[in-house]
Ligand code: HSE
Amino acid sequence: MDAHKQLTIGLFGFGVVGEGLYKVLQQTPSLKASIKKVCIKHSGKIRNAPASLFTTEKEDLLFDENINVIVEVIDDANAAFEIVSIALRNGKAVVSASKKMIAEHLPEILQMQQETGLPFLYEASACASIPVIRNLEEYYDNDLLHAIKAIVNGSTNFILTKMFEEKLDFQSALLLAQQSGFAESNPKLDVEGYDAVNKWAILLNHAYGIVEHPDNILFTGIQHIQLSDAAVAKEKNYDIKLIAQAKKLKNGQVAAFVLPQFVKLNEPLAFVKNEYNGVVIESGFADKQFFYGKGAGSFPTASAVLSDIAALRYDYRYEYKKLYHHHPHELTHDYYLKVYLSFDDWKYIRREKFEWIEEWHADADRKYLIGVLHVNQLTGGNWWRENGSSLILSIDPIIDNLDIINLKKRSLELAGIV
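Just the chain, alone, in the form predicted alone, possible?
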């Protein structure tokens, strides 16, 4: 395709994002992109567009030779994968916003792109209006990317903001998020971290060349965080955020997870409030760079889709440089984490799982400890998610194996044992 070529779009989905894209395209005639057909599930609904635009038959889009771009913004991951597969095999470029589908089918999607040579773009699948995929893909070299930390889910960030700033309990904050349109009627995918870990699986590929199913990435959401945890954080001058993090260890492998984390109030991610997203990238020479923007909603997501459509005029495609042109990094579960764990009853806490415990507070109504454990103690069971337990990572939580001996010695010295 070239900058003068007309892009004729077949659009799947006319929900919040699909309708947003339809409106945005009407306001950007310079793009030379128009929607020819929209495939929807239910034909009976009244929509803000001409009835002639809609069909319930996917074949009307996938096999129309005049349609050269398929845009897919539906919430059914299985249907989305089928649409993408048929579109690519039929010689059409594809733009998608379906993070679950991309995260779960990344190996097949990579193979299809290699076989067909066609672009498959999905900036909208992670952090909506923030161009994080394109930046990781184009700007940061594999060997110089030290770490990446991000708030990638607007619903959970909205809930945590309300718990902190208005002292709402979790359920009240969740209800407010639903009423404000930032959380689904079934909020499990957001609040339990599923949405965030899907986005993280996608970003790990563009950051480090890691192709990993989200099931193999350690994660939890904010469903167990209590007001007492927020009170402890305030006391220590911290905030609590659901953070997706990846860090290159000294052996070159990458530690990655999505977990609640204490954040210092002067850190960039502490400034990310409500439904906004933020990404902090640490590289060898540029130090820290901070990206900030709306992570959800009709127009922010549509703007990312629009950016991908515009890029198709120049035949842009992801080169997956970290995967194909470098030695890709490996995900590891061999490191230690410093954690805060609050709970109601000592009897449920597996103290033997900790390398050492630095603090414990047994006299409060809501007890808590701060200690260090190997990450396998979290991946190997659910004890830390059960019986009302709430786990939050400490500031700078990742401890490299090479550093653990010095820290153990220091901990024993502080305790007066050596």
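Owing to the predicted nature of the structure, the values given are computational and were not obtained by experimental measurement. Basically, rigid core = biggest C-alpha set you can superpose within 1.5 Å across the two forms. Residue numbers count along the first chain shown, from 1. What changes on going to the form predicted in complex with this ligand:
After superposition on the rigid core, displacement of the C-alpha of K167 between these two forms amounts to 2 Å or more. Core-superposed comparison between these two forms: the C-alpha position of A51 differs by less than 2 Å.
Since the one above is the form predicted alone, can you give the form predicted in complex with this ligand too?
For this one, just the chain is written down, with no partner chains and no other molecules.
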């Protein structure tokens, strides 16, 4: 597309993000992008836009030859995939915010882009207003990206902030996140970590060339965290955050997961409150960099969609450099993690799952331990999130296989066992 060409948009969805985009586009006439039609599911609702703009027939957009861009911001991942597929195959550029759809269909989406040569952009799908996908794609060379640690879900971060800093109970905090338009229509996707792991699957591709279904990435959400865990965190001068993390191990493979984690209060991610997201990137020469911005909500998400629409003007496409132009990294489940686990009764905890245990405490109603285990102990069973148990990673949790023997020896020496 050349810079003078009019972008004529067919928009799918007029919810929090769709309506935000409609308003934002009205305030940016210089972009020369206008919405010709909006496809919605239910025609009965009153909407803040002329009725003539709306249709319930997807064909009105997908087969209109004057529409050259499809923007898709709907909630239903299966319908979204169908829309994207038809649009690309009909020669239209596509912008999407559907993280679940993209994460679950990455191989097909990559193939369609190769076959059609058309742009498919989705900056809004991870960390909303933070331009993290284009950054990972364009800026960092494959070998220099050592680690990424991020808060990628606004709702859970909002809930943790409200619960632990403003003493709101979980249900009230969730309701507030829903009323503010941050939460998914099924809030289980936020609370239990599904949304975060979908975003992480997308970012792992742009960071390391990893194409992995979210089901194969270790994750949980904030549903098991208890007030007693927050009290332990406070005692140790930590915060608790739902953290998505990836780290290149010494053998070049990548350890990656989304789990609750203790964060030191002076770390950048501890500074990320409410619906904000944050990304800390560790690279070879630049050392640590921190990206921060709103990760959910109408205008912050619309701003990323807008930026993708603007990028279509110069035919920007993701090249998937780490996947196609480098030797892509592999995801591994062969490393160790240092974890805190709180629980109601010792009978739920099997000692043999741990390589070693460094600390344990028992109050009348709640017990906890800090220990090191192989990640297979978590991927291979649910014991750590059943019976009211709550697992939170230590501040620097990943232990490389090559370091485990020395660390184990040192820890046993400290405990006076050898």
